[in-house]
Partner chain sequence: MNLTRDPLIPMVAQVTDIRADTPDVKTFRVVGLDGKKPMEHIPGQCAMLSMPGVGEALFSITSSPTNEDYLEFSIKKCGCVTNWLHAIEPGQQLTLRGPYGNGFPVDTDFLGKDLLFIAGGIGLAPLRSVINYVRHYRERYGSVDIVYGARSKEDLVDYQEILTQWCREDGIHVHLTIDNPQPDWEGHVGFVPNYVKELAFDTGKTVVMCGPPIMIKFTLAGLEELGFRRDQVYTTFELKMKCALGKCGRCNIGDKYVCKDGPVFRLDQMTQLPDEY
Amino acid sequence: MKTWKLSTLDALFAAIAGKQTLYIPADVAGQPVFARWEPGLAMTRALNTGRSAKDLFFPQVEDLARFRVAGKTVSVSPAQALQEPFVIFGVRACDCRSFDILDSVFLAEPADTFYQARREQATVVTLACSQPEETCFCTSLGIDPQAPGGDVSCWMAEDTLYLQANTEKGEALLASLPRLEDGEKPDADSSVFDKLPLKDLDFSAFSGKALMDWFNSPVWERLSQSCLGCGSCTFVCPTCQCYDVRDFDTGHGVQRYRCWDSCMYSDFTMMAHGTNRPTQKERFRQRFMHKLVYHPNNHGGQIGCVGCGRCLQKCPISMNIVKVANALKEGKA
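Would you pass me the chain only, in the form predicted alone?
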């Protein structure tokens, strides 16, 4: 275990940024986000960023290729996958677990080379939680917010930052830093997590064996009536993976890019014949069936949620995965 004085945290960031690009959770334009560190940029006091650390591995917009046409000749210039190493500091345990869920999709054969390159180049430094929000429920999904994992795990206590390397990447990062001292992490107080209102959530009922029972539940009709289809829940979710691929005429050729999409949108997967989910009920059901049933059925029981609570905070009509899961189990809206 290594230690660093919190009073000189900027010096730690400068030491990391001197060797690799560094991202930290910081307030930018009044919102907590993961931003590239530069001198003077301070860590946010918010527990979590508005959008998750997923952005660093699966960006909202990403170039794929460029096409140029000259007469009968078409030239293609594929976008280059990231080749520069970077460090992302301050990732909470929920977001760190989300990488496992994203990996199970993007790194399955055939692997998504853009995502794969970012994962290979990244060193993830996590930060333990000590003051969770009332909307947090990661512990109900088997996540320990005080043992956040990653390549390096960090804890803050009084005036000290404690750092523990968990992987070869983590060991290499700590070995490259000056002024680290040996220390012993103090015992953590977990009593605050036992007081959270959502600590007793149980998702064990959502097994693949009952897939059609959940799919045909009458609850979907009632729950979906208030949904606006705005997609806020999908854009703040650290585990959502939907994207669209589009072509843009630049006037000098065609730029192909991908961008986040949402299964809550009426034009999601729209084709010439229309869409296979024409009603809000069907789109609403798709999102939550994927999180609660489809993903765990295809990935060894792994629920497609990490309990970060962002959807509870951001939904304009207070509809979220907790409310849906409870309503389904109770058989009522």
The other form holds:
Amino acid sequence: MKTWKLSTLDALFAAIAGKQTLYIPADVAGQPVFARWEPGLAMTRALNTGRSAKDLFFPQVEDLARFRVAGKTVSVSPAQALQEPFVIFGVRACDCRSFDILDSVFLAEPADTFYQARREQATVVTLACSQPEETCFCTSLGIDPQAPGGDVSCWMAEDTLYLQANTEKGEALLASLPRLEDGEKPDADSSVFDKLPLKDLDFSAFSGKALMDWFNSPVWERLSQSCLGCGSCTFVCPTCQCYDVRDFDTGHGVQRYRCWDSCMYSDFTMMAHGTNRPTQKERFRQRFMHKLVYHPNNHGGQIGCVGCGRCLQKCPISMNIVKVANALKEGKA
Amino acid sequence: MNLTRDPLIPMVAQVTDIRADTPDVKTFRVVGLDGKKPMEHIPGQCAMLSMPGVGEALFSITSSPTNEDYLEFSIKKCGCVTNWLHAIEPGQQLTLRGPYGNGFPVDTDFLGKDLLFIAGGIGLAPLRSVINYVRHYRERYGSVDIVYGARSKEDLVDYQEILTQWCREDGIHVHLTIDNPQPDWEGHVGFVPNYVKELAFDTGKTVVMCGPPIMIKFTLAGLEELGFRRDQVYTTFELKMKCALGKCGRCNIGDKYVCKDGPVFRLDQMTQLPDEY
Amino acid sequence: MQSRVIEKAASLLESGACTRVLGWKAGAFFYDVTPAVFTCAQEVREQMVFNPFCGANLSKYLIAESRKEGRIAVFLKPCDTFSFVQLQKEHRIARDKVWAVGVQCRGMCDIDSLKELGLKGVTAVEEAEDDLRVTTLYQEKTISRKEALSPRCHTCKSRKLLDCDELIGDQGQDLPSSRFAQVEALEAMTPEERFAFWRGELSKCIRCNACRNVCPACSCEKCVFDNPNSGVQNKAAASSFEENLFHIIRAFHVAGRCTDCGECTRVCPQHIPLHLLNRKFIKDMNEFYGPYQAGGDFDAKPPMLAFTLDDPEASIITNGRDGQ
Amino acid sequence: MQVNETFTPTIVAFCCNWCSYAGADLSGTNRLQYPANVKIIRIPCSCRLNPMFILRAFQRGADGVILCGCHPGDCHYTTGNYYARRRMTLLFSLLDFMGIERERTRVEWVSAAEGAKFAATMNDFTQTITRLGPNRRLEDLRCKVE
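Could you output the structure for the form predicted together with its partner chain, given that the previous block was the form predicted alone?
Below is the entire complex, every chain and molecule, led by the chain shown above.
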């Protein structure tokens, strides 16, 4: 295990950024977000970013290809996948787990090469939590916020940053940094995690029962009735991966891009003859069935949620996966 | 690092021939820019056709894999992309990617079986690929019955091919029906589900069905009345898709993605899935 | 207040005066209350809450709810009643299907205001007169209710309860408000500063559409931004232009109908002060065409549906700069 | 402010069919000069101008947008231009509030008989926009030709 003085954290960032692009969680226009580090940019004091770390692997908007159309002919020039290595510092354990969930979708055959390239170029440096928010429930999904994983795990204690490489990529990053000293981190106090109000959520029930029982639960009607049908929960969610592919006519060609989409939107499944999820109830059910039942069914029981608590904080009407999971298990809303 | 072309990036292809089948269905013949067939496929698989700036949409490949020169797509005019397709002329280039989906089990489960094809309207498009494949390898399969219905005689897709080829082959029984009586129509009049019941097929047959959801629902009920089991019935679905790779997240019926796990499903699989289609 | 609201709701259901009640349902925490429709009195007594965090404006739900069978009772705070009246003016709510209970308001609290005060991990809040006793994972602290107010409540324009069938608390009155101060401060900046301010704010937008979907004035059956034939259907903020376009048009489409309830800013997950765009329109309309409060009454003609022969020309726009 | 000698702005002029569109014709038949980079879009009435059109024009490369309609009181449809006047006043005020140069947008009332006024207005507006420089604050980088 290596150490670095927290008082000179800026110098550590400068050393990393001297070799490759570095992203850290910082306040930009008052909002904590993963931002490209430049001299003077300080880490946010917020526990986590408002938007999740998925932005760096699956950006909200991304060009896929450009087309030229002339008369009856069409030509394609594909966009280039990212080829520059980068480091993302300060990822919390929940967001780090979300990469596994995104991987299981995007890296499944046939792999998404844009996503894959970013994953291969990235070195993920995680940061252990010591002061969780009340909305945190990663522990009930089997995540240890004090052992966050990634290529390098970091802990902050007193005036020291402790770094532990977990992978070859992590070793290489640490080896490239000057003045790292050896040290052992002190045992962290984990008592606050025992006080978390949502720590005892149990998601195991969802893989134990038939899909149709959950689907036909009477609670959906009531749970979805106040849903506004906005996309806040899906866009701040670190595991939501649905996207749309759209064309933009620039006037001198056509740009095909993909952008985040939300299953909460009325046009998500709209076809020429109509939609198969006509009301908010079906759309709402799709989102939570996907997280709690469909995704685990298709990916070895892996729940599509990491307990980051963003949807608890951001939903305009305070409806969220915790309320849904509890209501489903109780069978009443 | 992996620098292969992303599966979302299409190739350019060319439409060489356009045939008007019915007032709102045209069949498009598509080849690669080298003039050859752009891809190999299994009957029932689909491909993404797109015109940059207009949109991209998924279509069943109508031609049989045994056709070595081109792909065909029978397409009904109903939305953005299809409206555009219906307005183009031969020689137009467009983009193509695929093939996608599982296709029908023509080389496994169907082998040696008596096949009953049931189609309604444009639902014949995905079945035509299977029917022509079966006709090509006639000795591998048992008897073939085809029940095909449309709103009117003019709406019967591939009517000429049906009359001049399918109807004339031994061991293939074609049963056509239209919804309402018409002066120049001497065949059966009535909806497909009722016609299937009237024909009272032998319950040993394997059923391959495609058509509007309402037809599928009623025909299935009729078949069950006749004594067919759900695991004898195959159908093919289509829902809104953007990627066709199982990633964009919208074409699922329960935990199954139509693009990746379908579009062909055996109906006993559907009993454990929601009715969201 | 909570007990009076719950009793009223339960008795309306028990007497059969209403078949449903639109109110708030308790969540895991004191502050995460969800708007909900209750159908039986027992449910109301068990689950309904009315606390200082019930900030959501329930008026918009009445568009759909008042189209259903039976009468629905709804609890409206003063600023919600402005939306209620405005929606009736637009013929969006069937008034006879609604039993409106006005609830007087001292300003609503917001969890984000607590976080601004540096309170992390808030697990419980207890209301005690003008104080809130806050329990967090790390400490217990008593703060004044005023500190916890939602920013919009600091510049409350009116505590008048409009068009209610009955009241809990007094009728209330208009308040002297400094709600245009922030707009004026921006007007006083140079165009370059204003541009930088808005670029900074709007570049945070993730196009989740929460501002649009929560807005009681955004009641179109199909929004222009959802129309694939409009040419502006963009699900993501694909460029800085798209960000600007969306927010300009969103604000413009509700100009003269926006009651300034502030829901857009409350729900923004990125904390963009969206209400400032709407408020700028309100301020301009007041200055150019005479004072008008959307939803303030049933008679006044909305400025965007009216004109006078001697309306000022666009050259009137000075935005704080002295006579250009 | 940046003065660029070589910069030729693109101006989009939305002209009411019943007045300024004819006014543009008249200025042509009278051989009055106005810059060729003024692109005229005919609309049936000044109140047909959806604010979205103005923003879209900027997106697609306009450096200035001007609306020409009938003089107040002269609307072919009686009142259209009165509504347009309110809408444009508010919209332009908001654009200004967001830091988009106030001079980039303009409303001018030009009748069918005012060919000279049309030409003068366009000359003046073009000069103003040339002085302002290219539209940067409401541009869409995707639409720039590389």
